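One chain is shown next in structure tokens, namely the form predicted alone.
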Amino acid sequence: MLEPGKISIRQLTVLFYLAMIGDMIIILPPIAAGYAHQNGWIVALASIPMGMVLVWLMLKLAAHYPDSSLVQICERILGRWLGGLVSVTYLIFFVIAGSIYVREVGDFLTTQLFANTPIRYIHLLFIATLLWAIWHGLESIARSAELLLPLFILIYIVLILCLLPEIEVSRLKPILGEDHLWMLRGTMLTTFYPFGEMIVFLMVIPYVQHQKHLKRDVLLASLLAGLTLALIIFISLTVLGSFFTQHNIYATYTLTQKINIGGFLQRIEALMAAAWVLTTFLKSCLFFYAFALGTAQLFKLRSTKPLYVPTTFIIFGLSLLVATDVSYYLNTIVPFWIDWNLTYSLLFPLLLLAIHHIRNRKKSVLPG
């Protein structure tokens, strides 16, 4: 096999949670606001059992092929060509996704924390850090999950309590009073986004160990991740209110700058800072090492080594491309993303899962 490590369903569920929380602990709480605006724990709140439907097709499928990563999947089910050609669209998305998350990182970090150094140098240390992760491999990735995991929880329960006291319930007011439409919209994407995104996992699922009770844990990996999205999104909301959740950008960084307890306590959005650099940090390690590894595997290479250092250039490359500014990737990619998102999270594990029954289905009626 192509990765020789293994890792534990325990180091799968933590990767799962951290890396679902990933970007959208800073992202998501502007756009729910933005479909369902003071509703937006409502819409956050009901995308989580249709996420977890979404987890529970992707474990579906690979549950048929446990030994078969998503792109080996495609092959078999779809043959050589035609899967091949499904498993190069996943591949585009993998980098393009990848190098989202690099640019999400540079532009807070300049925007928010270091404004006077150039984003180029942000985006090349932190592909830096990517490549020395993924260079040593899906164990050591996992196991910095375990590791981080404590930290980031710890940050997550300071960061709430501080933020109990700022809490008005009456910024929820009127319920259900939007239009339903654009609350189905904000459902949507609160579903696909930090749900969707999971079907990288597809390409780590062949090396855990001991398979029996994976998709328990991974489901409950998914609720447990929606509900602490879905408890950052109330808490913007009943702190900053819905207008100022919709229109800024990083709202729940936003939110720690409105601690101060005592006068002694405050100004500690640095904590929110490192948390959402960590949870990132660990998504674009998934998506860079999903291109890799697929890319291998459809080339039929016998390391993925050779293709870090290539991979680690054409990321920095697309971070600098995929978006001129913050309103640009907000006015443009983010509406629109929900579109691949869709594609390759719900209707092509469908369409795979289809032609598998139907191929299954032709050889039991088939005399002998």
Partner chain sequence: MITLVFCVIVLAIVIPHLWVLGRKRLYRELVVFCLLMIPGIAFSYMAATLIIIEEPLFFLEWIYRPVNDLFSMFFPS
The other form holds:
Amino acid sequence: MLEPGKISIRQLTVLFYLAMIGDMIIILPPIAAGYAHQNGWIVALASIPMGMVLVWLMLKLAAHYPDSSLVQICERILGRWLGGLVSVTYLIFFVIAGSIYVREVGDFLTTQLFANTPIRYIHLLFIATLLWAIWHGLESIARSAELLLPLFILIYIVLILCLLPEIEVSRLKPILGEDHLWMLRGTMLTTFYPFGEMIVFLMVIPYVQHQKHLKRDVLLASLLAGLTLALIIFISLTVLGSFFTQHNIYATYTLTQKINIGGFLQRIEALMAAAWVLTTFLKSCLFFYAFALGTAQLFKLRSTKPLYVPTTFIIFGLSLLVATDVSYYLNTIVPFWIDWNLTYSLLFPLLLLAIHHIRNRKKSVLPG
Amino acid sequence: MRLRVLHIVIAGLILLSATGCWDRKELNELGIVLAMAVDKDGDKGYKVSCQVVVPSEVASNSGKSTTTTVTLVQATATTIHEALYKMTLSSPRLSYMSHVRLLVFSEEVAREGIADTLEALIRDPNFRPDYYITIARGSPAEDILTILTPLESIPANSLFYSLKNSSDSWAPTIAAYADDTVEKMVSSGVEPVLTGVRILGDRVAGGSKDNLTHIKPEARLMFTGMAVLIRDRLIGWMDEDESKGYNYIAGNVKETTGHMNCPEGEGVVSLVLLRSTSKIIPRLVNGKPAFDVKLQVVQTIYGDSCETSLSSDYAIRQLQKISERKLIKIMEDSVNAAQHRLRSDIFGFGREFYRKYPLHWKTLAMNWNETFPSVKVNIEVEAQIRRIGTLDDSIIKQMKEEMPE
Amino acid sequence: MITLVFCVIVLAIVIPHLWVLGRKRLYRELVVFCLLMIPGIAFSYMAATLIIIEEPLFFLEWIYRPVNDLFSMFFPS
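Switch from the form predicted alone, shown above, to the form predicted together with the partner chain and output its structure.
And the full complex, kicking off with our chain again.
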């Protein structure tokens, strides 16, 4: 049995919500403001319906094969060899994405809090925790997510409430004044970055206790996560202004630095940073797990546990190799990541669905 | 049993490694910097002075204070960060910049441009953007940090709170935060303004504890005037009335006091302004920008030395009109100074125009500071005098009535 | 020094795995383990000793640059 655990729908929704916020809460405000300037919040809101359609598409694909994970679906639809090829490309995506999230946490901590620590040691700590979490299985990850959700919500609400006095809505003007084409591109990015990466959930869905309202709950989670991100972008634009949101690499951290209530509730940014590290941790857990599970299913192994350690090594290595420095990351990966994302979250599922329907029609045409 | 021991060992190892000790800096290795001053040292670059807290002085309750509560550490280098690290040549502690409350530039540095310094400070993750920026008038910036102040043992705190409270209760004061200033520097259509700070009195005596041994200190620090910048270079200064006008237009006035002449006869009425809201409304007139400034103020009378009674509706209305005229004059003077003498759009008229007519702004953005002097600004004030204090008739009026002629 | 520590860690982790897998006769798993371990060790070694490769995600750019250029043809900024 590759994965003996079963998680409930509530745990899945919590995991979905936290994973979708993931690293996006750190990197999405600069991206949205970079393309849409002061209209980033409109772009973020506009991306929510489009993103929900994307998630709906993925869920539809999963609904046709309720007990198969993504890798198995590819194999069933496309056959052994072509399906295997597509699965391998997905696995490469998962492992690189996982290492990029680890790298993001490392970059964030070494830029803001630990300036002198070499990034490898932060990665080591993070990845050791990752390994420990995965070793205990999907169920324990889901349960931890459930436990940690209130902490995240508390930190988020404290952040929003404490920054309300500093909001200046006039920073959002002119609304929709100019640069509509860039805004369109920005909408594309804000749609595919958070929502598109949720394709990883197709690896996890087979292990959920199936009930009727799976689709509804997951779509609700994606809506809430999209609104959470849009609210952070809105706050960032109204408190920091569009220039600083765009050019500050860690805009949300600067937001937490601005909290100053009555001269005594201040300098709590390190506590807030814990929330971002948490959500990114859960997201990278999922991608790590997806890679290991996918490889095991691809090669039809009987157990995933032996693959956890090699994956750890790969992720540790890749997290340092994937980008030589932060500016490479910002200038090269960000524009091209969206194309890669698009391929995996839109093109492939559409392709798979189309082929599935063609095959079904062929089957129903055949006599017997 | 063995597993439990193993778990404890692993937990211990994790505890050792998870506390972030690589980056540790013990508190007694840090010199906590509360104020920073940047001067120019000829060709050698910037001379950075830091006002560092002497912890034993601040913390001790025994009262055996022989040294001052703060000390000054200086270094000269081409860039700010080099200077900050070079300070270790003469200081036993590494400067820790997260608590900086005040940044003082000398006029010379300000005239050349403060963007280099600010860029370095904003980029450094150790600096937080909640300090005030000021420009030193009439003395090098480092001297500002050498004056001891009564009431606050740490002079930087005294300056910080003085600026904070002053900007809340005295209209001509500007309190410029670092992030606001940088935001204005990079936004088109608005220019930053900074406060000026000056030493009054004997500078040399001000630096020692003798300054505090008299009831009236030998030297005092005072905020004075408003510095007007274009982008990041100091262009000129505005005096008290002009900076008052600026604050009214920018909506910065929370509470202030002023006076007016009486409607009839001699005497002045002193008014306390309780609230003010201001709006800048851009208009497009014949393809050219024009602006309306609408100000609403609510005032109370706190001093009345007029001969006529002020308790009638008619008198109050008269006073309101006089008040409106006076405010309009103050603001017009300020706009004139900015338009013609300094040629710098400090009020943000351009920014408001951009917010309403973004497409039209594109043609104006390039040379806004040249078009700005010819822009028409129309100011309207609506003043309300809600209350008149606790007396309904002036005692001075009563006195004058009873005095034999 | 780091190489030594690295080798020790790798051996300390790999050998018990191989032993357990061999014991349980999970040969397929053994093969895949080794298959994944080889790039793992390579990457981790490069990370631990700070060997730098240029542009590892070059294939991303190589594949998608035409797409992005096509896009900017439609949306001139």
